[in-house]
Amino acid sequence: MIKDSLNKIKDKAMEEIKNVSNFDLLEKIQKKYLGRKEGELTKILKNLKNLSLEEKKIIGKLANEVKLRIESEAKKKIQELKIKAEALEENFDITLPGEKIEIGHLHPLTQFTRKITDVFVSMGFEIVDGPEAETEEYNFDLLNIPKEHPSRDLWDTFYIKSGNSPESPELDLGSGDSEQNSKNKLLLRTHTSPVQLRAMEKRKPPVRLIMPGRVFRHEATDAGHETTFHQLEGLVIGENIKMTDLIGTLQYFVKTIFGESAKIRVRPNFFPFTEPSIEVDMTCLICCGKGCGFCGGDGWIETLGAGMVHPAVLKNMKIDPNKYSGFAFGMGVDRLMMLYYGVNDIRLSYSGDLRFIKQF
């Protein structure tokens, strides 16, 4: 029995030594079989005390032969590895300079998002986040957007087909009218406004919140439009919050990011979740307001939408609109980034082209 074990150890050791490719591994193999404390051969020799004197002589001799054979094979392998190492050194010029390893950096969208969030944080805003796969209730209903509103049109929203798992969702480009036509039907959020609702479930006024994040819309792509892009929305709720507070906040933001020469223009607009609602334009930095191809000759760039939070939305947040008021704003981070860095095509941000990313 012990003879068979010794022969098996020899065969296994010889095979492993034959296939070894470096000195470190060879050393481990030697220790595995010939180690003084835990070596395979040592473990077997510990059982010799149970054998007769005649058996001890036979087994002892065989064990010594196995040990010598393994050591001999290991020495041959050491010489073989040395020869290979010397051959490699002869073909390698150690004076050659090493290859430069490129260090990665943040994507320009990430850089710009951090830049604008820093401005709002300096004004006391808190950054909050929420899910990208949202329900109709949070994305539309609670924001005072009824079922028939145009923003729920099939060209705007990516719905997730019923029965899909979150790990492998399948998109539906329809309007959401299906057997699972309910407030809990899943979709890819079309704006970051749902984060406001979720955040206010755990907070009470006064609050100052910003919600940066990725949003999705079923749009035709061109130099100024993408199906996936980034927004940053803001929400302020407290007592005696006025439209002038909103305009002052946005004016401070624009001047901090784009310089004192940047001006804003406020125009009336309509959003179902704010009343009154405004559109905010900024002077074109390309032509300094004189008019050019980038701004369509107007001298102004459409920058963001904003307004006073609609009383219905405040009620949906379980906030008394008779006691509290607030304002909200939403801006397209991609377009502002393009204006800040002088990028002429929004699709470059999602192309994965390193030539674009390395510019910043």
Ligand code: DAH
Given for the second form:
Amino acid sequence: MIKDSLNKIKDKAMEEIKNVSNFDLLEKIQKKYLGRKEGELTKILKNLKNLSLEEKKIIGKLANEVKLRIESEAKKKIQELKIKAEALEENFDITLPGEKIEIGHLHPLTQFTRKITDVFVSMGFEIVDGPEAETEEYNFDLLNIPKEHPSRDLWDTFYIKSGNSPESPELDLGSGDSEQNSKNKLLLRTHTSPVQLRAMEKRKPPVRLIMPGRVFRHEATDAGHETTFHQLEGLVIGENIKMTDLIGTLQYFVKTIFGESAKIRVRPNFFPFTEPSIEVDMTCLICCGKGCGFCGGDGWIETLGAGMVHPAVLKNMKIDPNKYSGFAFGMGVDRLMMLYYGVNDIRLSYSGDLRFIKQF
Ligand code: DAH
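Got the form predicted alone; any chance of the form predicted together with ligand DAH too?
Time for the whole complex; same chain goes first.
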């Protein structure tokens, strides 16, 4: 009988504590059951005097268990109410789902540059870096592009005002201070070719080098042109290096990146630093060579310039042209990246627009 009432008290108390939503009510509930004078449990215990010793023991033990159980449930509830109160104070709803943390990734251009450099590294090429603020001497003179030679016009150049340090260049949008010696005259490199010369100051043939990097041209921008873009330069020097080595290397590169169906086509061209010079096209992968708007209808895409390193340039590298020969190439990384990922406007690549970058 008493056992039953004790169990009932326990169940009722537990239920009430579970549903309580503030400290005041909780306190009242605690008092109602455990209060020293009027608590329901206390009342029962007061009636124990009429029971036998044996019964007193059993009921006493049970009553104590019920008391402990109620107390621990109330403690748990206090903890819970405290957390809720704190959250409310900070105006923070703990039931809201957490904010998703966005994880960034490499820019498509960086991803693609790594892909293509990997192909060359697998062929034994070494990756070399060079300065973006370059001297006129390295960007032009040592590459066999003399000062007054019309071929210099191939590269629309951003000159850096004299007296500026390469770390904080200020642009001179004229043709540069003509009085200044080309050794000191700074510009933003118009191509990665000067890195060939810098690399060979610290190396001896045979070498296989690739030189990826950012280049700058003072040009109007459109869907296919930016004033800042990326090139990947290649240089191989050794004994008996031939044009067929160049073509084989490029064919292997294009097929590895773009698949077996990608072919290359070679046309004669002119560059001051190579002789003979070639222009290399690859199959347009948008139309598979049939001709479309992207390739201008002829099924081929201009991919890179290349050639056998000019003897004058070899001499500038302190290399004996009678003993050694070499090939070089320079490709526009942006154009290939666009073809690879199907991007139709180079300006998107430099816009910093996350909607574009997130696609890759
Ligand atoms: N530097 C050239 C340019 O920017 C590209 C180029 C052509 C690089 C032929 C080379 C080369 O190394 O052999 O247009």
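Numbering follows the first chain given and starts at 1. Not measured: the values here are computed from a predicted model. C-alpha atoms forming the largest set that superposes within 1.5 Å between two forms make up the rigid core.
K.L.:
After the core is overlaid between the two forms, has the C-alpha of D11 moved by 2 angstroms or more?
P.N.:
Yes, the C-alpha position differs by at least 2 Å between the two forms.
K.L.:
Does Y341 count as moved between the two forms, where moved means a C-alpha shift of 2 angstroms or more after fitting the rigid core?
P.N.:
For Y341, whose C-alpha is compared between the two forms after core superposition, the shift is less than 2 Å.
K.L.:
Determine whether the C-alpha of L34 shifts by 2 Å or more between the two forms once the rigid core is superposed.
P.N.:
Yes: L34 shifts by at least 2 Å between the two forms.
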